[in-house]
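Let's start with one chain on its own, the form predicted on its own, as structure tokens.
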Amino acid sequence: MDRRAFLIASAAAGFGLGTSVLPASALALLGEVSREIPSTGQRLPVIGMGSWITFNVGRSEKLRRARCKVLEEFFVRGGGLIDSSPMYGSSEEVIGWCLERQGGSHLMLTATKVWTVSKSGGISQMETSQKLWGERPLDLIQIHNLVDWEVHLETLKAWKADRRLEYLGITTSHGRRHDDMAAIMAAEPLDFVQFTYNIADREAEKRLLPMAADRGQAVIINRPFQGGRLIDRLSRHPLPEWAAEIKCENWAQVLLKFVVSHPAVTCAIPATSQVEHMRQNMAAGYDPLPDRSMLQRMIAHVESL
């Protein structure tokens, strides 16, 4: 156990709590960075957890138990938001299976998506997702890649009014459909928006990130590693000396700290199936974050490789 994990565990014991329910105030004292969700003021740790591919392990109990260890590490390190989708195979079912065995966590914000057509199809899919995650209401439902978004948004508004969910949002990925995203962000009362942003894909800086800040919309960032391609590319090169200035021990932390340093970013959602990689990812959510000068050094260095 490293120093931060030891401090987290010790603090949790001091509160008489399990590590997965350590108060956010205690984690903040340890340097965990969190941001407000503008529509409610709820604070969310800047590193969350994605589940695309990584939690799609089917019925294998061995693989499911391995994913439970990843989830446990996420909670121990102060994780908050877990993101999934019906598009991700068995991921929702596996997450729910793990949560049931770990007793859940009242710090967790559950985020999934609706990814189908028609009102009845969307309602059926969302009700299935709720059963897979567990009987507690889902916190956030997002319209995945804007599929049939006008129909689903009306349902989500009604569910929110009936307190069947806390937050609603929309998503896109791979840098697609920014014009459509911007139009919906400008016209609709969204709590969350989700799109791609990383050190190599910075298109969101031009419009979507500033618009989200202006409109009071929380931002979830997907593909912070370009689906792993950035890690593969950069791992062939030594970590630069300046990485130590922002307490980065590996390229994953450099890439994540770049993303969450943007003030409009609420949370990034890297996905992993490895406990050690989760440990590395979560460490990026602690101070210090890079300042403007360091961000320029980071961009220049990556572009030079």
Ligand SMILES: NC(=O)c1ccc[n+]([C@@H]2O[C@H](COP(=O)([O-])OP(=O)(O)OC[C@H]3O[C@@H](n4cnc5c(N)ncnc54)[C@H](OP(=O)(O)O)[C@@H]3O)[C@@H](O)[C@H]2O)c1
Second form
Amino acid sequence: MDRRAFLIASAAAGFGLGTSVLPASALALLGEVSREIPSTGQRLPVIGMGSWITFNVGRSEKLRRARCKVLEEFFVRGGGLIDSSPMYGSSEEVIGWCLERQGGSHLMLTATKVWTVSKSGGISQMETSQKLWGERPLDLIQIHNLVDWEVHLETLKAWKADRRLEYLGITTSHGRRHDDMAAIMAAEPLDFVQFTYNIADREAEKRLLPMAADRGQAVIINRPFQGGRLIDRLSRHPLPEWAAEIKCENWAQVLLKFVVSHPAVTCAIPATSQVEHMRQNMAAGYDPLPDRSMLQRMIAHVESL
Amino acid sequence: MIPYSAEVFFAILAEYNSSIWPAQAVALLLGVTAVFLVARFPARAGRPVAALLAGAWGWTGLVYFLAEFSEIDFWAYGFGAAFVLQGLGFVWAGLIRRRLRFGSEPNQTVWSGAGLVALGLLGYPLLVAALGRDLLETGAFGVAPGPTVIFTLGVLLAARPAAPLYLFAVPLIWCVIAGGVAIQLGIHEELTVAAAGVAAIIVLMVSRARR
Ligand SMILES: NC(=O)c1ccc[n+]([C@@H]2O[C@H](COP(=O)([O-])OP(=O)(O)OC[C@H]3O[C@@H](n4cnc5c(N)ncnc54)[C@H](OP(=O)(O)O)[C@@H]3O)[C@@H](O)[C@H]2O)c1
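Swap state to the form predicted together with this ligand from the form predicted on its own:
What follows is the entire complex, opening with the chain shown before.
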């Protein structure tokens, strides 16, 4: 067990929480980095969790139990936002199933998406999502890949006004439709925006990240590992010496620390199906984060490989 | 954009296979009977073979895709609809229009078709077993797409006069999809489906050029 894990476990025991989560304040004392959601001031740990492919395990109880362990690790290490979508097959249902068995977490922000056309289609999909996630109302609903966004945005605004929802947002990925994203970000009162950003795909630095900061929109970063390809590619090379200076023990942590060190980023949502990977990813959400000169070194090094 | 991993694919396939047993054995028996009919009574085999293919495609569309895999794969709705459509294609072409017929003097094209039929019925599961995988984790003719598509391409090539071209469309599109799945998820047996598609196109082109 590493030092931080030991501290988390002992602190949890000290709070009488067993394997349950620690209060946010205790995790902050242990060095967990969090950022403010501009529209409410609520703080969110910089490492969240995605669920594309990884939580889509269907009815298999064996696989569901394995994913519950991943989620448990996420909570124990102070995980914040969980992201899913009706597009991800059984992921929402599997997350709901695990939450029911674990009792959820006071730190958690539940985020799903609407991914269909038409007003009635959107409403019925969001109501289904709500049932799948369980008792607790969904916090954030995002319009997935901007599908029929004008129609869904009206519904989401109405739901927010009725306090059925805390936050609304829009998503894209793979660097697609940045012009449309920017136009909507400029015109609409969005709480969250979600797009791709990682050390190899830095297009968002030019426009979307500064714009979100300007407009007071929280930013969720998807595909921090390029869907795993970036880690596979970098893992063929030894971890550089400077990684130890920012307390990174593996490439996953280097990549995540790069992403969340951008001041406009609220959280990154790496997806994993493995407890060990979750442990590694969560550790990237703790101090220290790279400073400006270290970031330049990181970019130069990765570009040289 | 496949929304699940190979691990999950095999887990769901195993669950599906356990839940439908002995449908696989019945389908295999019907498949072997169809081959026997074509070999011994070619003039009368067209309608029963079309009925078998309609049933196989309908089952795979409705039970495999729509009832089972739609839970983890949004594409399954489209695939399910396409498979049901192909099943209806066999009802129309084979049962109503009687355009699926067989002759008694096999040429090279017919023998190539026979090879694919054998691959779909027996070769595919044997290959999976040779790869060291549990048979529960493999698709079977009549109830899962891969072997059903290979078998179907074989039957279509074996038809005399040549089967309507539109009956090749969905099976060949599936061969392309299977190739993509094979590569992305590392499910090697699915490469045989893609290879069967390439073989069918070559045989089809050669036989049409000869005519
Ligand atoms: N348009 C949209 O709204 C949109 C689009 C794309 C993604 N997203 C969201 O963003 C999330 C993240 O994106 P993503 O899932 O595409 O890609 P990602 O998080 O960049 O990469 C996930 C892959 O990385 C591997 N991985 C995770 N942690 C690792 C570690 N510590 N060491 C080695 N490998 C590791 C995982 O494999 P293992 O399972 O083996 O760990 C998985 O294959 C999605 O899950 C989804 O929630 C949203």
